[in-house]
Every structure is written in C-alpha cells, then in structure tokens.
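The data below hold one chain only, encoded as structure tokens and taken in the form predicted on its own.
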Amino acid sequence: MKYNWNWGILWQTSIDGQNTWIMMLIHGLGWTLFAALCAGVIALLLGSVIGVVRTTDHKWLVRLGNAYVELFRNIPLLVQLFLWFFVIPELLPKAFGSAIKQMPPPWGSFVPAVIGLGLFTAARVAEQVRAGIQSLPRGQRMAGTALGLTQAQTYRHVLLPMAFRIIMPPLTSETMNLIKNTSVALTIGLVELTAAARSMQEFTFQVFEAFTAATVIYIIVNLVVVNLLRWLEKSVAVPGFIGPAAVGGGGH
C-alpha cells in the first residue's frame, strides 16, 4: 500500500490555535539546544574538574572522582531523569521539595532534565579529560615542578590546555549525544523536538511528516554544530603535536 504524504501538514495551525506545526517543531528545538547548552556547561565544569583530581596523587579524591564516574555511567539515563524528576524533591526539605514540584511548565521539567543531562555527560567528560591528561608525556608535568609551578598552576598552565586540544574529537562526540540524549527529556514532560513531534503525531496521524521533519531539524543541527566544533579543533591544534595517535590516546 503506498503511503501518501502530506507536507502541508507542517504549515497548518497546530493544537494550541496559534502557530504552525513548523513553528512547534521550532520551538521545541529551541528547549532541546538550550536544555543542550545547560546541560553541557554543568558537564565541561564538572567534569573537568573530576577529570582532573583523578590523576592527582590525592587517593581519596581519586576514589571519589572514580566513584562518581561508575556511579553515573552505570545508570541509564532514563532512570536519572526519573530520579531527578520524581524521587529527589520527595527527599528534600518539605518546603524546598514543595518549591521544586510546583515551577510552572516547562521550567519543573526543564530544570531536573538539565541537571540530569548534565551529571550523566559530566561522567563521561571526566574520563575523557582523564584520559587526554594521562595520555600526555609525563615529561610536561615534570617540567612545570622544574619551573616551580604548584600542581594548580602546572594543571592550569601546562597539562589541561594541551589536553583538551587532545580531546576535541571525542568532546565532539559527546557534544553529538547530549544533543540527542535530551529528547529523553519528554518522559518527564519537557515538550523539546522530539515531544513536539509526538505531539504533532497523536494529533494529526500523520506519523512519516512529523518523525521525518524532526529526523531533518536533527541532522541539520548536529551537522553544524560538528563542523563548528571541527574547526575549533583545527584552531586550537598545536601544529606537530596532535595527530591520529595523539587523538586516538585521548579517546580511551
């Protein structure tokens, strides 16, 4: 039976009687870059810094840093949001739980989903800075002790710029991911692309436009935000140092 597609679709007024379909998709794409771009700063943060006190002497913050790494790797991200969204204000203070489950839409789904999002990736930047410090030669951690650098200043000042420009490709990837990882979100009721384009599906049936349309705004997205972030790796990269085997290094 050949399936009949209907375009038009996309530019008739969507359930709330004021926009298109298009510009519901729009928007949600909107929630998922900002929810994205959130999520990404607690993960670059956060991750850096547990990325970084893993390679420190110190056992106990090596531990810890492990700890946190398995903990959050380990558990689907599904059951995090879960967690976020459900579990946690029920653990809280009454007044402060209270607070948190009475936000108005969409920011009580949009603030548990960036925190969720963000320590889920940050687990995964960690390993990633740990293994772009790691992988550099240990005569440049000695060198900053020669210089008389503190471990700060030698982390600050020699190791983690080196490393990151190691890291990019694999960042990238994770960049990649984070973007797709928030359609998640829409278990816990935050409307980003892929809930819009849910909605537009129970609403109208036309299942092939609304999945194919968002499929389109995904790959267009993730498109430019890979070419942005490649050349940011090529603007960075210190010519003779990053090749093939230095990148494939970081990325273990």
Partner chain sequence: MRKLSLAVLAAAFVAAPAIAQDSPTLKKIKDSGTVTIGHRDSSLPFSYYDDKQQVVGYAIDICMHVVDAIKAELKMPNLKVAFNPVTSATRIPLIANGTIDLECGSTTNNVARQQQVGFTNTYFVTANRYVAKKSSNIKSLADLKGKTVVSTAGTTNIKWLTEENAKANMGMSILTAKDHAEAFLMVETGRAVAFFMDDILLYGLVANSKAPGDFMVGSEAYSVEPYGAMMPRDDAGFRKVVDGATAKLYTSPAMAALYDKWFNKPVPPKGIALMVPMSPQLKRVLANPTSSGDPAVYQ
Second form
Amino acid sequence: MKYNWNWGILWQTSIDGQNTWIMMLIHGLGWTLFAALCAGVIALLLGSVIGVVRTTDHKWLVRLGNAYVELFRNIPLLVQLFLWFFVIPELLPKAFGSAIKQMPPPWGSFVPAVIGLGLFTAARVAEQVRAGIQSLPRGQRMAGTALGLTQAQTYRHVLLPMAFRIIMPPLTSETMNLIKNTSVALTIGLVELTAAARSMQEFTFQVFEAFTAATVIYIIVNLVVVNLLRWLEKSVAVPGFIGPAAVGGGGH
Amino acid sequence: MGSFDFDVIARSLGYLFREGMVFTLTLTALAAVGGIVFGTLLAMMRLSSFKWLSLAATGYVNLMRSIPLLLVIFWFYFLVPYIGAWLTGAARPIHVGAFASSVITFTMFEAAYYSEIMRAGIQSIPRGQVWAGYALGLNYWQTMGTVVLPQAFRNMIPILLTQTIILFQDTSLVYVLSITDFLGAASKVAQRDSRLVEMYLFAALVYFIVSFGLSLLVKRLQQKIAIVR
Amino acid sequence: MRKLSLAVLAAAFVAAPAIAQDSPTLKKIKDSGTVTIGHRDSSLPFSYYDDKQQVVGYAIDICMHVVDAIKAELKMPNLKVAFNPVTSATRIPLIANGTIDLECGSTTNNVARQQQVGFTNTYFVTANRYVAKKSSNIKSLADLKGKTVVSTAGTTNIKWLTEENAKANMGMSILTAKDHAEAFLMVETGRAVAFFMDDILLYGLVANSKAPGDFMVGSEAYSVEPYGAMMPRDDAGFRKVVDGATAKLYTSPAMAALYDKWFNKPVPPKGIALMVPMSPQLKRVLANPTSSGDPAVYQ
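And the form predicted in complex with the partner chain, for comparison with the form predicted on its own?
All chains and molecules follow, beginning with the one already shown.
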C-alpha cells in the first residue's frame, strides 16, 4: 500500500478559510438530514393518500394510484432528479422557469431534490400502506361499517391506526433508504454529506480519510435513526397485538 | 432552450444503445449473477453455527446497507486497485478498468441485499428437510446444494428478479464517474448538443419501458410458480 | 562458445525485463499488453468526444506520440490503447491508483499536485477567466459580488474561486459542476451568472454553443495555468520515455502543424475554428520543454 495517510487533515482549516474539514462534513450531514426530513414529510403524506386510495373500491382511483406507483418505481431516482432539475424548468412558462433556475444555492438544487426524493419515496410508502391495510382482517372494515361509520371514518378510526403500526418496520427501512438516497442529489449540486466528502477529497487529495469519515458518520446516523424508530414503534404498540407478523398475508 | 429537436435522439440511437445500453445490461447481468452467488454465501454464513462466520457476514451486510450506493461507488473506484495490490502482493496498485471496477462494486453492494432475500428463502425451507438430508448421509454442502438451495432459490425467484430490476436502475449511478452507461451516453449527447430536455425525457422513457416490462414478466412468473406450488 | 552464447542469452533475458523492472508503470503496460489513457468528455480542443463519439484532441494527438515511444521502448508494436473517461475530480486518484497510465486532457501542472502525480512537459499555457452572458453586464470581478457563479469540481479554478470568495468577502454562491459542458450549461440556462475556467476551454465552449454571440469572456486573467499530461509519480523509467517523446515532438517542425490543426483550423464536432494563435510564452516553452509546476516559468 503506497498511500500517505493523514488523519489530522480532518481538523485542518478547509478551503473556505473558516471551518475545519470535519465541520464541512457535519454541515453536509445537516443538509442530508434536512432534505430527508422535508422529502419524508411529502412521501408520508402523499404516499398514505395514494396507498389508501388503492384499497378503496373506486376503480379509476385505484388505477390512478397504481399508475403513480408504477411510474415512479420504474424510473431510476437519478433520472427523476434530472427531470426535476434540468427538464421541468424548461417546460414551464419562461418567466416561471427562470425564477426556479435562479433560486440562490442551495435552494436551486434543494427544492428539486426534495420534490424528486419525496415523490419517488411516496410510491414506496404507498405500496407499504396498501399492503398494511390489506393485511388487516376483513372483519375490521365490516365492523366499522356495522358500527355505522362512513368509509372515511372507518379508515380514520379503525383501519389506519392498525395499518400504520403494522408497517412501522418497513417504514423504518424506507426512512433509512431516504437518508441514503439524498446522496443522489449531489448530481444536481446539493452539497450534502457525500458531496462534502467528495469536495474534501478533491481539494486535499486525501481520498480515503474523506470517505472513511463520511462512512462513519452514515453508520452513526443509521444506528441513531433505527433505534429512535424502534423506540417509537414500541411506544405506540397496541398491547397484545403482534403486528409485523401480519404483513405479507395481504401481498398479492 | 428554444424549440425541441427530437431528431437528436434518432441521430444518436446507435451510440445510446450499442455502447450505453450494452454497458448497462452487461453490468446488470454480471453484477446480478455475482451478487446472487456472493449473497447466497453470505446468507449461509449468517445462518451458520460458527459464531464468527455469522458475525462477519452480519457486519458486512449491515455496513453495506447503512451507506449510500454512491459513496460505495466512489470507495470502490478508488480503492479496488489498492486491494488488488494487497491481495497479489504487488508494490503498486494494480490496474482495474472502469468496467471491471463497476462490476466489482455492484456485486459487492447488491450481495448484501440479495443475501437478505436468500436468507429468508433458506429459512422458509422446513428444518425437517435438512435433517432428512443428514439422515440420508449427505454432508452440509450436499444438503445445501441438492436439497435446500434449489428450493430456496426457486421460491425466491420473483423477489430476486425484482431486486435485479432495482439493480438495473441503480447502475445509472455510474454516471458520476463519467462512465458511458446508458444514462452516461444520453447525458454526453445532451450536453454536447445542449439538448437536455429531449435526451433526459427519452432516457426516462427507456428506463421505464425496460423496468416496467420486466416487472410485468415477474408478476406472470409469480403466478406460474404459485400454481405449481 | 557455449559459455558465450549462454552469457548472451542470459544478458538478453535480463535486459528485456530490465526496463520494466525499474519502471512499475512500464512493467504493468508490458504485462497487460495495454496502455490506458485517461481522457475528458468536454475539454475542447484538448480531449473530448467528436460528433461520432470518438475521443479526439490536441492532447490526445500528443499522447499518441507518447504511445508510439512506449511501443518502441517495449518493442511491442501491437500494444493496445484503452481509453478511460475521467473528470476533473476523478483524474488524480485514478492516476494514483493505477486505473490510468497517462491522463491526456486539460490538467494544470502545479506544485501541490506534484505531491500526488507526475506531469510531463507542458503543452499549453492558459489563464483562469470567466465567461458570462453579455446581457448580464458583468465587467469585472466586483460585479459578481453576491451573485451565483459556477466552476468544475476538482479544478484549480474552483479552488482559486473558493479562496478568493472567502478572502475578498465577495459573498458569491459557488455551484460545482461535474464537467465543463455541464458548468457552461449552467450559464447558458441562467442558473449561474458566470463560469470560471481556463480561457482556452471557455473559447471552445462559446464557439460551439448555440448562440456564440451571446457570451463574453472576461478581460482580466486571474492566474497562469500550464497544461501537461499526468502520469504516476516517482516512476523515473516511465517519465524518461514520456518526457523524451514529448520533448522530441515539441521541438520538431511537426509541432507547429499539430498546433495549427487544433487551434487555427476547423475542429469537430461542428467544424468551427478557434483561431487562437500560439502565444509567445507557449512558443518559448515548446522550444525549451519544461515540466515545471512554477507559474513564474510561464509568465
């Protein structure tokens, strides 16, 4: 191995003349988490709506929901981000498109990244929500109807509270995927954690220190988020109901 | 960007498919085969009764699953020649081309995901079959190779294929290394001729057709297998 | 007699791998039968794809002379040439890790980079400037205060830009692009006001854009950037072959014709001539080949 290791580089002042390189990476992590949070909110809201719609008996709504999931699942995320960043502004009316393109950094890449990541992840959440609802015994829906609840009320008070508890484990891994997927936004100029490590590598030539530091940060984030969500899962669990085992039954 | 010029697609079709798509599909196929083989080994290690084997495999799978693929791509592109030198005892990093490096990267990364699928597949086979194998005088490798793995693999084919469709989409990320895969080819033409709108829409369409077509096939296969079972 | 022939045989046996022994790069090239050249996507006219997606350019032509010298040195007339695309950000680690043997593009030779890689004799001298749309009325660096600008990842230009921005408190937002074509596109589509890059690359990008009349390159030059082909560091045997080949080419009459071919005559993909006559500095540097990383040598 002919490589000059220099771990001290992390504590040296970075190219911007103020912060150390490690602070640059942590700054990148901030953008990773913020983008993931914003995209996560979009994904959870939109994904739940589409997931629910796909379990109703409105045929054309089900079809629309299915079409959404297939469309966003079958195009690579990178290509989707290119569409939001490069293509959409050119298709909009000129003034509007220019306004989008001239948003100051990092918003010019942050906004398309969040929209792209949010809509992409929504398709995956929709699939989980649908599976969760369909895994519930049919009796629950009937019980709701028997109690005189409307369809909306049945979903709100009977089906969704159970379905969301059931799909907590797959949603946890979707959250992790989302955090990791924000790295794809570096291709449209968002300086998140991976991009910060890249830029450190370019300016210092210390390839492996930069990537090792980023890897360690990702692992820590992974551990923290997974444990946080597990704790959440436990604290909302309905006593005596073994949720996760029910998933899979309603798959196909 | 002015008026659209869809002729740019027609002019570059040969390049897009003969170079770009061929690269993407070859990479997908090799990484899928390599990933399933290595993933199956990892799954067997995780289920093994040797604690350190199982720990090593678990550690590897968890590591690969906690870092973004893009970071893994950068890691391997720059690191593989050094590992090669270390393995062969060479004084200098050995030469590993862009294609070989991509195949190694995706094999190693996807193996972590394939291993989770194969682990579930192996666990779905009743323990009694393993005991029956041993009772017949088969050793571990014979029992695995002739009894457990064929069934596990067969049961998991639809999920393995679904993961391969994801792999097909993931290969587009080699774009960051300026390698000429399908998306790389499209973006080179797009930037040279300033035709981003046309080329990226076309790329999205092609990826959609291939992935959606394959996923329909997987669904039909799933029904077929379900009936046989 | 028998002893003699044995000695000759032994000498021949030792002599053949001797070159390879003291140069790991030559040994690698010999063993694999392939020399791998790193090239760029859009460094016109140095190293880029033409309209048929072939890699062409001034630097590529120079490297082909180097390849001929390697063939002669190794006595391997059928040596294969593999092309590996690189970006400004990947080129240095890829030389360091042996993925490419020679990088033929638009890489500035400087002292900091010489800690990582080796450079052969300089084949061009350029300067860091910016390109902007005429309509945005940028007259000097001061006009860019608080504006969004772009440069390419991993270049000396973005390094200068980032440092200058901090030092002079310019408050510019700096975008990073993967390659020059993408960076220029940022200006063309209005995402950034100016693109900082080596002027010769800017002339090439402007000349080949859809509306060359819309752009202007700034009159102020911010640095001197000598270009050379990159090769692995600390490999004297390989350096001798590469430096020898480039020095021989630069000082031969063929060099003027080669320069003319790429800078004064129409070049692909669009058949536009850049019309950049050879500068006095470059004339001097080519007549007395140097691989110095000190900008003062090129003033």
